[in-house]
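Next up is one chain by itself, shown in structure tokens, the form predicted alone.
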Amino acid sequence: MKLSGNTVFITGGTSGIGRGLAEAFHKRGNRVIVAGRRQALLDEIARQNPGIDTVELDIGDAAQIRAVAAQLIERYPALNVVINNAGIMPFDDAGGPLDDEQAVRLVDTNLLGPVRVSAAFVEHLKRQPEACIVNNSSVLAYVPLAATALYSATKAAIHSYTLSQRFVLHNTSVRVLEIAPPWVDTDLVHKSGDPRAMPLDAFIAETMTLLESATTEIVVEAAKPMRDNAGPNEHAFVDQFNQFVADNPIPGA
């Protein structure tokens, strides 16, 4: 993937990973689009990052997705990479009753999210010379924590689904590409600093690197072993993981 001369739409990017993106893409000579729900994060983005476009968006509204991509696409015709990065991550008790509103709105947000994004640009990326697609999933579609399990599931669900959507796009001009993040030190799950997590500004900065040369997939090298556990001996390290875990919290969990 071209890491200049690209116009860039990421959602969810007014803090943590997409904000980060976001900036690293508009300092190597990028227009840049951010989407978010909240306008004065927007407003500071813009204030604090001259030349970074925002646009209000709530990314678990369907009619508003269609909406502001079609103004986007007449706005920006030259749009070529998509950036799906909105997400939330409440934690939930798979042994116990559902927070039905609360799962809905997961699913809606980090699973129909991304995918009705896609379908919404998807026309208007195979018409430029050189297009991409980027899904923000985890290391959590490998390796689920349990206190999570609804959104450790969405993420396994959109690594699935890039695999296809890659498959039926290999004959256009849209690349396809999957960030699997490790536990990073954002807001997403209580910024604290904690010496597990990988620090914001590292993860950009490998994330940026590794992007340049990327045909799948994009995985730092903190997060490798979690991303090679998947296969049929899997279970134990699940286990073990979730166990660790709960021997030694999440700050605010």
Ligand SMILES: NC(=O)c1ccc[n+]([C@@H]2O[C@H](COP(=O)([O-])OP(=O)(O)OC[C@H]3O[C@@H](n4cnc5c(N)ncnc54)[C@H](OP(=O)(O)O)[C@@H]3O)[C@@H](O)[C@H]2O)c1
The other form holds:
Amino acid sequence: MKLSGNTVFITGGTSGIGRGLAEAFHKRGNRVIVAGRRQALLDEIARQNPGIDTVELDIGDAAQIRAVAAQLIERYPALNVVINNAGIMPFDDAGGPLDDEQAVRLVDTNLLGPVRVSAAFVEHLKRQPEACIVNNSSVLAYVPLAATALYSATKAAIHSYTLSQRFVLHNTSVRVLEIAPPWVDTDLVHKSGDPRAMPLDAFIAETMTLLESATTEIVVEAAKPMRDNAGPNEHAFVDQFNQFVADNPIPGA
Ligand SMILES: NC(=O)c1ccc[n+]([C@@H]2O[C@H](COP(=O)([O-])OP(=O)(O)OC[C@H]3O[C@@H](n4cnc5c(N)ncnc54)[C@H](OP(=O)(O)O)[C@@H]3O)[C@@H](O)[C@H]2O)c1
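Could you give the coordinates for the form predicted in complex with this ligand, as opposed to the form predicted alone above?
Whole complex next, starting from this chain.
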């Protein structure tokens, strides 16, 4: 995708990867609209990045998504990039009782959220000469972390949905990209400086470089071994990975 001259709407832009991408696009000469629930952070971003616009949005709320999309399409007729980034990563126990409320919130946020946001913008995007939907999945779409089983499953679902979206939109002006990050040091779980996590700045820099020529996926170097795992022989890698994490726990988990 071209990296300047776009009007970019990004969900979950109040922190971490979303904020990093929003600021990177802003610096490269794009109009950027950041969404999130935490108004204080939205205000801080607008203050620190003159020109970035913000909108309060809970992507777990279907009616709010439709209302915000209609409002933004009217205010920004040239809006041509939608980045589905917002997400949560609660821990769970696939071998024990289910926290039903948490499970529903997770699916609403990580799966139905991006699906609803895409649907709310897609007809508008098709009318743009060049448009893009970018879905943020995870390497855990390819190698599930057993301690976040449903999170990993929502990300596998987003990967699958992205493949379908890309196919059905291939004769339109809308390209569909997937970013599959490795572990990046953000507050998603607990920002800790753990050396196994990729520093946010390095992740954003490599991602922006890859975005320029990407036609399908953005997989930074550090994420490649996990992305490449999927296939008939994936089981041993998945077991090894989960045993390693069990033996070397993630801080804050
Ligand atoms: N960090 C990693 O290791 C990693 C790896 C792979 C994939 N990812 C994916 O990257 C994305 C961003 O995560 P991050 O690491 O940057 O974590 P983060 O700093 O916690 O950011 C998550 C963002 O999602 C927003 N969000 C959460 N629930 C929301 C809701 N109901 N409505 C609207 N916004 C909501 C949060 O904003 P508010 O709280 O203000 O609403 C926040 O801006 C997620 O989809 C995550 O799954 C992260």
